[in-house]
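Only one chain is given next, in structure tokens, and it is the form predicted alone.
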Amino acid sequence: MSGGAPTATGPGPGGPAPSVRQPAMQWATGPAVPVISVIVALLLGAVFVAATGNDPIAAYAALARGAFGTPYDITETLVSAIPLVLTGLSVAVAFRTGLFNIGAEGQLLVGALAAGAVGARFAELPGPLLMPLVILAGILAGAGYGAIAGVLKAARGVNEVITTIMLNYIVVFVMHWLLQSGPMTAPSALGTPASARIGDGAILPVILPNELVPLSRLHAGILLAALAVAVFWFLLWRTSLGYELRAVGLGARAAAQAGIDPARRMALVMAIAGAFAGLAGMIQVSGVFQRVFDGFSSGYGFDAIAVALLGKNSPLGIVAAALLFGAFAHGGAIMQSNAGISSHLVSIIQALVLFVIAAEAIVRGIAGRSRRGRKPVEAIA
């Protein structure tokens, strides 16, 4: 009769219990959390709809029809999702490095201003020359604007949340001046201050002909967004720089002890974040509006925070979350016009999604405390 202690895989009271308990709580950090967040948000949203005397099923049916009911609606949902994918990447790459980028909106606007200015200034250039210039202008402008917060964080330890919020306000008011009475002001029939129209060579072409989908606005920007997702994945998971960025996000002090300079990486990653958002601004100008007008962004940079959180800062997760929020954006407008239910329901659902995702930290805390009740045998040994 053996008196030895049971191993982690063998029988006995100390063996299988940890391996059973641990997987049971893995859902707290897995992909189930975003799915549950959306379901709970939709259920709570239904309560709000019912409280106003409306039919929740009819509301959500109208929302779904508005987002995916026809080929045209599907393309409009995709058009709404494109800037959300890119600004979501902007927020996520900063999250991965332990930074909180609230400035995606400002970086998007700066990228749009730069793209609009270059596209109008060199409007006579042919497309093969003008389009790369416009893309580069949007990316570099966004990167430069994002780098301001990164350099301040690295050099002086200034909180990036404060600086990115302040930089958002700065670009909004500079944009007012540029378009209302500044050098970018041009006659416009839009009824709002706007810049001159960009050259034809700077316009992203519509990729679906009207014969296939009448009135479609789905443009080649979706290909740039797909390329950006691939770059995001390759950068973070297939390069040494990506490894260093993620290491800094997991623990700046430990990364420094391993020979990685956290300050330099933080400055660099904010420039990368700004580049993604600047590209989003360029795409909106070149693919949708063909000019910059005051207040053309509907808050894509702020919705990007929810997109990144819901997507768990992963490439495919961000794409899925952007498609969901794009469906909310386009379907909500149709829901209001067809079902008579306020499109503000969409904002309520988005807020509830964020609220439920925030509760994940509480769930993880509860799961952690339950695991601390008994240590795994490997830890004891």
Partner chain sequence: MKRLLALPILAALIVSACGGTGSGGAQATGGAGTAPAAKAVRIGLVTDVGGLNDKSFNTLANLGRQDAEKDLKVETKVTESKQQADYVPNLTSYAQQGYDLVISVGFLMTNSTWKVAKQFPNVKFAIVDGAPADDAGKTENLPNVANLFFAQQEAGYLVGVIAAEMAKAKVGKATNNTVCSMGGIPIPPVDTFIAGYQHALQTISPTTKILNGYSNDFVDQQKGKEVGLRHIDQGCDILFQVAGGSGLGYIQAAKEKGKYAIGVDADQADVAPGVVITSALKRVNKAVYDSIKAVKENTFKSGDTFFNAANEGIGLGKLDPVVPASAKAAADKALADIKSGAIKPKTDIAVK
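Counterpart to the form predicted alone, namely the form predicted together with the partner chain:
Next comes a single chain, given without company.
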């Protein structure tokens, strides 16, 4: 063709076009915003703490010491972060495909119940046999439960937000029944509704020797979580299926015309999301509780939504966000006991962190960057 025609980009809204949730490196390339967000939020929180007549510096010192003060505390922060990493991946993989999985909580519970049931039923089996079985049970149960929402979406167009909210509640009641007066209820002196103890072979061992970090509960689940992060990254950015999932999430119509059936991918991704969450449930049972306690989850699956969004649905971002939440979870208790800060104030500070991070625009102003691209809120509907 005869050159010379102008190739200037059209006069669009200017600046970099719609910000894209880019692969793994996004967080690493732009950590300024989240870091500043956390700082701003902590300052706001300090105002809160001071307004209630407490000493903010002592409070934060206690928080930091609680979360990272000793090797033991660091391991506890990690233990708190593990289920958040996995449920965060669950929410994120769905987001990447354009779906809003509010159901990680329910999928986690189902995974825990399945792992607890298998771990107790086949308690006599040796570890090398039992452990894979328990892992598989958790993953498959979570996947199956997630798939309900996915299949209803694919086959009947039912909005996954509705189904996952409802499925969360359903499993909670089923769990009450199973553990209070149902087939899984342990006849024990525990006093609390719970299932029978899983076999030794189903227990994820503590990975740090007691001499190194006394009392550490840091269990092998952290390896499974790390593996899951790697799988998440590899799946999304190194496999054809992951490519298809992201294509569906970012441009369902373009994907469809290229022969990628969005409905099927959506059904599939809900199963994948459920698998991650189910693994989280299995890890809590095998690594922390050795049985299923009724109501053991304090809402990991809901925190996971914040973790995923905070981490921009990227693997490293999710790990970082989960660690932050884990630090709040463990450090917050110390903040209450040592600095006398009401546990409610801890949640308020946590809310402020989230809120400020959501309000990226102001923080970007502080970070001295221009911000133009609008951030798509994916798939609320």
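Given the structure is predicted, the values throughout are model-derived calculations rather than measurements. C-alpha atoms forming the largest set that superposes within 1.5 Å between two forms make up the rigid core. Positions refer to the first chain, counted from 1.
- Taking the rigid core as fixed, one finds a CA shift for residue 37 of 2 Å or more between the two forms.
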